[in-house]
Structure formats: structure tokens, C-alpha cells
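Consider the single chain below, provided in C-alpha cells and representing the form predicted alone.
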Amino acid sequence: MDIEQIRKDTPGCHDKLFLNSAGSSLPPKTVNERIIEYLEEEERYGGYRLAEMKRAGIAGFYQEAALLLNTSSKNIAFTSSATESFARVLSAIPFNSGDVILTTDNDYVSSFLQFLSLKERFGVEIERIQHLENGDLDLEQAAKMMEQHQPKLVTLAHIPTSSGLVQDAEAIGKLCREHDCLFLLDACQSAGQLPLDVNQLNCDFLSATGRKFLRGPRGTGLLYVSDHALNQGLAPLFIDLRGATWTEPGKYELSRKARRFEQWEMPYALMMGLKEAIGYANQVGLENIARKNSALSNLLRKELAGLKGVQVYDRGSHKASIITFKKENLTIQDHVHMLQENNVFFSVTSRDSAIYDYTEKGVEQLVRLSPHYFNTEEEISDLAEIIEQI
């Protein structure tokens, strides 16, 4: 990995210590370089006539992603976000009253009230797997709900918002083959920081999003459906012309591709944008990528570690580039304070977004620092020596 050449690729890098990939990530420059290209041109042309010229480089996100999570370019779907990706998975399940989604304590908060809003109106029932001591899955409590319950789906995110946590998705995933059930991963916070196979996952549909550890733009995301699911007939509840074609009067036929998730209407530029970060990713590396980021949050919490009333409330036997952290008998207010003054970029979580597991550790808000492979040792030397003063 040529980290000077990454960081010159990442002008955001130079002028600040950016620690909030799991929120928002910096782009390599050439992610806007190819977004206004398209802009410029969509100007001179207009949308429908480029969209045809550019044919060709629109199929080559499809193929990116494929690389990036090995699969065909087929199963694979453009959105907007890795929230619609899950939302459009969840509108294509024929739920019924008394059907059950078996999910975890650390999914992530949109998903739970997704979750919430289908039991209401549809009195699907709600389960969860239990953890160990250590924050890691109960595996043989999980197979044992998956008998049990029997249910519709299975889901979980692979690594939550509020912690550093990675949940073994692919033993879930092989657990779900198992049972013949349903499995959606929210690998929100897991594409571009960790190699993804769905092969080895297992998984029948995966959710991301483009805008973190991905460093793609706002406003995109991807999805990821198996020939299983494309086979039984899957389909968003709401589709359209992008999705089926209308044959007969009372009559359609869905593509036989990821595609069917889709909408016609897409957002062409910053598709073009997503397609760079992904192609990005790809060139550096997935596991030189992980590898980078493993040595920088093992540092990093090593660091942290080491002062004086300082936790780390991250658990598990596998944990990502996400830290969460509190110094005691301070406030959230006096370390968002100090870390702004020495011109630090971070996110603050809160339990309104972890409710199983910020009351299970007894929190309301953690600072949550995310370094990615553009970061340094240096950086996250000088980040403790900033958390030390606060």
C-alpha cells in the first residue's frame, strides 16, 4: 500500500485528523473528478442522450461491485442508500401476521424501526439472538431460534453504528442455509473496511451504502441479490418500468436481474462517483485495506488504553476501525469541545440509536472515532496526546 500516494489522492487528509469514516468518508479526489465530468456533459447533451453515449461506463459499477463483493455484475443494484436497500429487501418479503424476523441486540436503529413499523401494521413478531460475556453472537442459541421459530428472515448488521463490534456473519449466514431461511446483511459499516465474499456469507441480499468506509458520495448505495432470491420471485412491493416490463394489461415480468430492486430513475453522476470510490477500493486492496485498518484502531485503542480515565466501550473477539470511548466524571459536551478545538473529526453516538446495547452498558453518548487506511500512526499519536488533555 502506498500510503503517500493514498494521502495525496485524499486532499481533505492534510489539514485536519479526519476520524469519521463510519460517518462520511473522504473521497479520492477523482470520486469528484468523475462526478462533474458527467455534470459537464450531462449539460451539453442532456440526461437521456449521455445515459445512452455512456452505456458502457454505466455497466462498469455494476461490474466494480461485483468484484468487490465477488459475484456477477447480475446481482447486483444501484440506490440511494443502504437504508433503501434494506427497505426495498423488507417490501419483498410477503410478511403475514405471526411471521418472524430474527435479528440482534446492535442492528442498526433505522432497521429496528423498520422492524417496529412491520409489526404494527402487519403483527410481525420480532426475536433476537442473544450475546456472550464478550459481545460476540450466541451461535448455538441462534440455531436453536432458527428451529424454534422458523423465521421469514433473518438479519443482522455486521458491524453496528455504535460500537466496534464485528458480528460472525458468516456463520449466521451458514447457519440460515441450515434452516432455509431468508438472510439480509447490513454491511453498512462493513463494505470498503473488510473483504466481503457472499459466497462465504452465504447471504441472500446485502445492503452498503456508498458514503463511508467505501468513501464514495452522499446519496448512493448498493445491493446485493443471490440467484436464490432472484429465483423465488423477489420484488420490491413498489416497482417500475426499470424493474418489470408490462407485457399484457393485467400482466408484467420482472427482470431476471438484481436490477428489479432498482427504479429508472437514477441519479447517473453520482453512480459514476460510487463506481470510482468502489474501483478505488478494489486497486488498494480489500485485505491490504483491512490489514491497515486493524493495525490503526489496535493502535488506537492501545493508545486509549493507556491514559488515565479514559474507556473503551467496544466489544468482541473480532472488532473494526470503530472506537467508542468516554473519559469519566466528563461530559460528551467538554470532549466534542476539545476535540473540535484541535480541529478533530469525529461523531458522537447515543443510545437513542443503540438502545439494547447503550442500556445494557449503562451509557447515553460515546464519542465514536473511525480511522481508515489514508490515516497514520503519527495522527493517532497525536489524537491521544488531545484525548489525554481533555
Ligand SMILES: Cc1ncc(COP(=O)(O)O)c(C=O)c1O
Contents of the next structure:
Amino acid sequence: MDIEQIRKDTPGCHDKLFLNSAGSSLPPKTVNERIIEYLEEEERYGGYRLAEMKRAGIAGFYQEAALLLNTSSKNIAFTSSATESFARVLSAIPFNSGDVILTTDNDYVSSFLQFLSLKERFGVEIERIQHLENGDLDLEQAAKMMEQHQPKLVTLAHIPTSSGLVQDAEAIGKLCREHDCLFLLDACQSAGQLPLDVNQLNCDFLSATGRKFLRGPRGTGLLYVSDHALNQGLAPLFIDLRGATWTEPGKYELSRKARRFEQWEMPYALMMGLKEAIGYANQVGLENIARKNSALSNLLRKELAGLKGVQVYDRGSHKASIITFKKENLTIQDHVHMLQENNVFFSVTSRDSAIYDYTEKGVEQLVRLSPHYFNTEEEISDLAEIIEQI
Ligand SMILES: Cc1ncc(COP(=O)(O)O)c(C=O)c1O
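Follow the form predicted alone with the form predicted together with this ligand, if you could.
Below: every chain and molecule of the assembly, starting with the one above.
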């Protein structure tokens, strides 16, 4: 990995300690260049003509995303966020009263809100796979729950928003195949930091966002839809003329591709930005990114463990590049003040984003740091010194 070149390509990384790639990362400068180029051409030609002229470039978005996930272009949809991808999948599943959604304690807040909304409106039941003491999913219990509940949908956050836990998506995918359940993987925090192979993961759907570890623009997301799901005729409840063709007064035909999950109106300039970001990640290599991130986050956890009064809250036998911590006897405001004063960019995660997890950990708020491969070991050491002084 050519870290010097990577940092040269990242204008935002030089004048601060940027540790918020789990929030909204720093894009490579070519991402904005592609967006601006496209917008300037829209100014000259108008959006409709330009989209026709750029057909090959637009197809390139689907190819890059397919390469990222080891699938085909036809299985990729562009969306505006991970939440939109997720909601479109939920709307595609014909839930009836009593149907079970099987999830985990570490799923995203908006996912839980959507499950609760489905429960209120359609009587869907929500069940959760339990975890072991170290935070890993209890796979034996997961198998039993699939047997017992025959869930209509199994879904989990690969990496939650609120800690560095990596949930064993591959093992759950395998169980879903064995039990013939639909599997929706929320890869919002893993896309761009871990290699993802939808065939190995055995997922029917995978949702992701552009702005986090993929380093794309805000307002972008993507969705993978398997052939298994497409062949079942699953489609969002509110399709539009991109996803289907109105063939007769009372009939329509669904697109055979994942684009049935898209809407006709799209921000093509942003799509070009996301294509550039994914292309950049593909070129650096997801294995390389994962290795570097693992080194950075292990170093940060080790440094924090050596500091008096600091408690790190991440669990699991496999941890990602999200580090959550707090210093004893200090308020979160004390942490925020000190970190901001030292030009550290970070997030604070609150219990209302992680009701099950933070209740179990007995915390209201934690500081969340999320290094990415453009960060350096020196930055991690500088950060540890700042945290020591809080
Ligand atoms: C695990 C996880 N899933 C889903 C989302 C939602 O992503 P978006 O805001 O792009 O909809 C987030 C955002 O933080 C997340 O961390």
C-alpha cells in the first residue's frame, strides 16, 4: 500500500486527526472531481441528454460495485443510503401477521424502528439471536431459532454502528441457506473496510452506504440483490417506471435486474462519485485495507488499554476498525471538549442507537474512533497522548 500516495490523494487528512470513517469518511480528491465534471456537463447538455451520452460511464458504476462484492452488474442497485436500501428490501417481502424477523442485539437503530413499524402495522414478530459472553453470536441458538420460528427474514448488521464487533455473517448465511430463509445483510460499516463476497456470505440482499468506509459522497448507497431473490419476483412495494414496464392497462413487467429496486430519478453526478470511490477501494484492494485497518485499530486498542482509567468497550473474537471507549469518572462532554480542542474528528454514540448493547454494557454514551487505511501509526500514537491528557 502506497500510504504516501494515498495521503496525497486525500486532501482532508493533513491538518487534523481524522478518525470518523464510520461516520462520514474523507473521500479521495478524484471523487469530488468526478462529481464536479459531471455537474459541469449537465450544465452544458442538460441531464437527460448527458445520461444518454454517459451510458457506458454509468454502466461502469454497476461494474465497480459488482467487483467489490464479487457479483454481476445486474445484481446491483444504486440507492441514496443504506437505510433506503434496507427499507426497499423490507417492503419487498410479503409479511403477514405472525411472520418472524430474526435479528440480533446489534442491529442498526433505523432497522429496529422499521421492524417495530412492521410489527405495529402488520403484526410481524421480532426475535433476536442471543450472543455469547464475548459478544459473538450464539450460532447453536441461532440454528435452533431458525428451526423453531422458520423466520421469513433473517437480518443482521455485519458491524454495528456502536462498537467494533464483527458478527459472523458467513455462518448465519450458511444457516439461512440450510433453512431456506431470506438473508439481508446490513454491510453499511463493513463495505470498504472488509472484503465482501456475496457468494461466500450466502446473502439474498446486502445494503451499504457510500459515505463511510467506502469514502464516497453523502446521499449515496447501494444494494445487492441475489438471483435467488430476483427469481422469486421480490420487488419493492412502490416500484416505479425504472423497475417495471407498464405493458397493458392492468399489467406490468418487472425488470429482470436489481434495478427494479431503484427509482427512475437519480443523482448521476453522485453516482459517478461513488463509482470513483469504489474503484479507488478496489484498486487499493480490500484485503490490503482490512490488514492496515486491523493493524491501526489493534494498535489503538493496545494504546488505550495502557492508559489509566480508560475502558474500551468493543467485544467479539473478530473486531473491526471501530473503537469505543470512555475514561472513568469523566463526562462525555469532557472527552468531546479535549478531543475537539486537539483537532480530533470523531463521533459520540449514544444508548438510543444501541439500546440492547449499551444497556448491557451499562453506558449512556461512548466516544467512537474509526481509523481507516489513510491514517498512520504516528497519528494513533498522537491520539493516545491526547486521550491520556483528558
Ligand atoms: C450498521 C449501520 N447500518 C445502517 C446505517 C444507516 O446508514 P445510512 O445513514 O447511510 O442510511 C448505519 C449508519 O450509521 C450503520 O452504522
